[in-house]
Amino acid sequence: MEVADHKTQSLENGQAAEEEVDEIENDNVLQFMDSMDAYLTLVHSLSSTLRQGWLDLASARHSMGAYRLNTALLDHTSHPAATSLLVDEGKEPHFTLCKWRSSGNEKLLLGEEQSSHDKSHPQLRHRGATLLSEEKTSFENKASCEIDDQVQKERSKSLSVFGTLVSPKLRAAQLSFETALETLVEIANTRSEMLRAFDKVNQKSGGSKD
């Protein structure tokens, strides 16, 4: 009687073993799914994105003239970047895109400035979770209004090379572009992971046919 109940229970734990390993390998296949669905849309956003940016840089330079928007006028000369990128080479890579670089010290300034003001204000932390909950909502509000407003000047200051009024199709232009480099990095990311989850199904299958 012992023997058939030992029998039983080293079959029940084969069958949930085997479900467990199932359901893993189930998962894996609908993540590499969903990443591949994710990296298809974000392609086919972006051929939209670069079409409608063409489309709006042609017609500003129909309105302005081609004396006005030309690359003559852009500065050729060596300056640091107003966009970069930064990769985080761990275990799984990330990609992550610093737009204009003035905004970006703006941010940093604002977290230290909030740094400090935690520190010179160590009694907020016993106002009660609320609070410190609105405190907190109502400043960062406060900074993403500064850090747009930074980036608005950023951009026009970029577009000042070609005269102080343009065509707000050129504005229209800029902003496609910006989106468009935004979805670059949407995609390399996504990529990442796609190949990640491609890896482990093919690992699996590799697995199974052993």
The other form holds:
Amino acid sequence: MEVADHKTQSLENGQAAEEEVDEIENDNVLQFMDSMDAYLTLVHSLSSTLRQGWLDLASARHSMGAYRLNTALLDHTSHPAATSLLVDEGKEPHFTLCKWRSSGNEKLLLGEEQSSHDKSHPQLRHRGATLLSEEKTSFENKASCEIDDQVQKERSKSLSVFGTLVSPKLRAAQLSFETALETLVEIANTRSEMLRAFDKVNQKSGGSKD
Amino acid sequence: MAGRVQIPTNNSALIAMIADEDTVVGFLLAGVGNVDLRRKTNYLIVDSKTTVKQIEEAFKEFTTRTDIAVVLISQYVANMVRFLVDSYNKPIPAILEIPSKNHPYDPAHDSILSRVKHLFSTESVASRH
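Swap state to the form predicted in complex with the partner chain from the form predicted on its own:
Time for the whole complex; same chain goes first.
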């Protein structure tokens, strides 16, 4: 009787373990499907944004003339990219877009970090704290305005390759392609997630069929 | 690839492009263009005169450069060097296939989706049950 009970318990434990494994496998598959769905949705969104950008470029070319908007005018002197990526190589690589970064921006960003660091210090008196927080808010606003100005300067510098006076459509194209860049970074991150989820599912199913 | 130094964690890296003129010009307007001291750019403009060899060389160069984190390649250009794109499997730089003005995106040709599509094949599903 005791032996039979023991056998029944072992069977139940085995079944529970199997159910847990199945649940983990289902979670992995769901994660993979979700990331693939996100990837396809983002690519579809990218297509729309790029279409708008190409349309704006075509309109700009129409109003400015093809001779003013062609690759012969591109700047081939040494210059760094104003927009770049920060890469965090963890379990899966993670990309962060840094738009319109210049030495001016970095100084302003460092100033912002200092201001946020100061926030962690305790306030001495309530009255003084109010004044302090007002000063900090105005500093943050000033820093934010300065960053915006710097970003506008970088944007104008990028447009100036095609002349001092450019069509508003060219500015619109610039914004469209900036949006496309943001979407592309999301796609890159979703791609990493998808590949990681795919590896997990593949491991479970006992290797890929390449 | 052996000997390739990985991009240092949390350092800035470039976006490279192998695409048609309008796509490259658009992204250059967005500030991704980089020209180094040797006048090497992070982009290749593909037109009717661009050879497959030039595209292959650009792809190999961009995927081995240590300062590039993402390579954007128009899907119709990727189709010209499909064997190279599909055989590439490093996490960085990430290869992203993008649509072009005259060639819309086709998920059937995307190298990442091709890699994972066998999961949905009937043989693969049957083998798991």
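Each form is matched to the other, and the largest set of C-alpha atoms that superpose within 1.5 Å is called the rigid core. Residue numbers count along the first chain shown, from 1. All values reported here derive from a predicted model rather than from experimental measurement.
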After the core is overlaid between the two forms, has the C-alpha of D88 moved by 2 angstroms or more? no
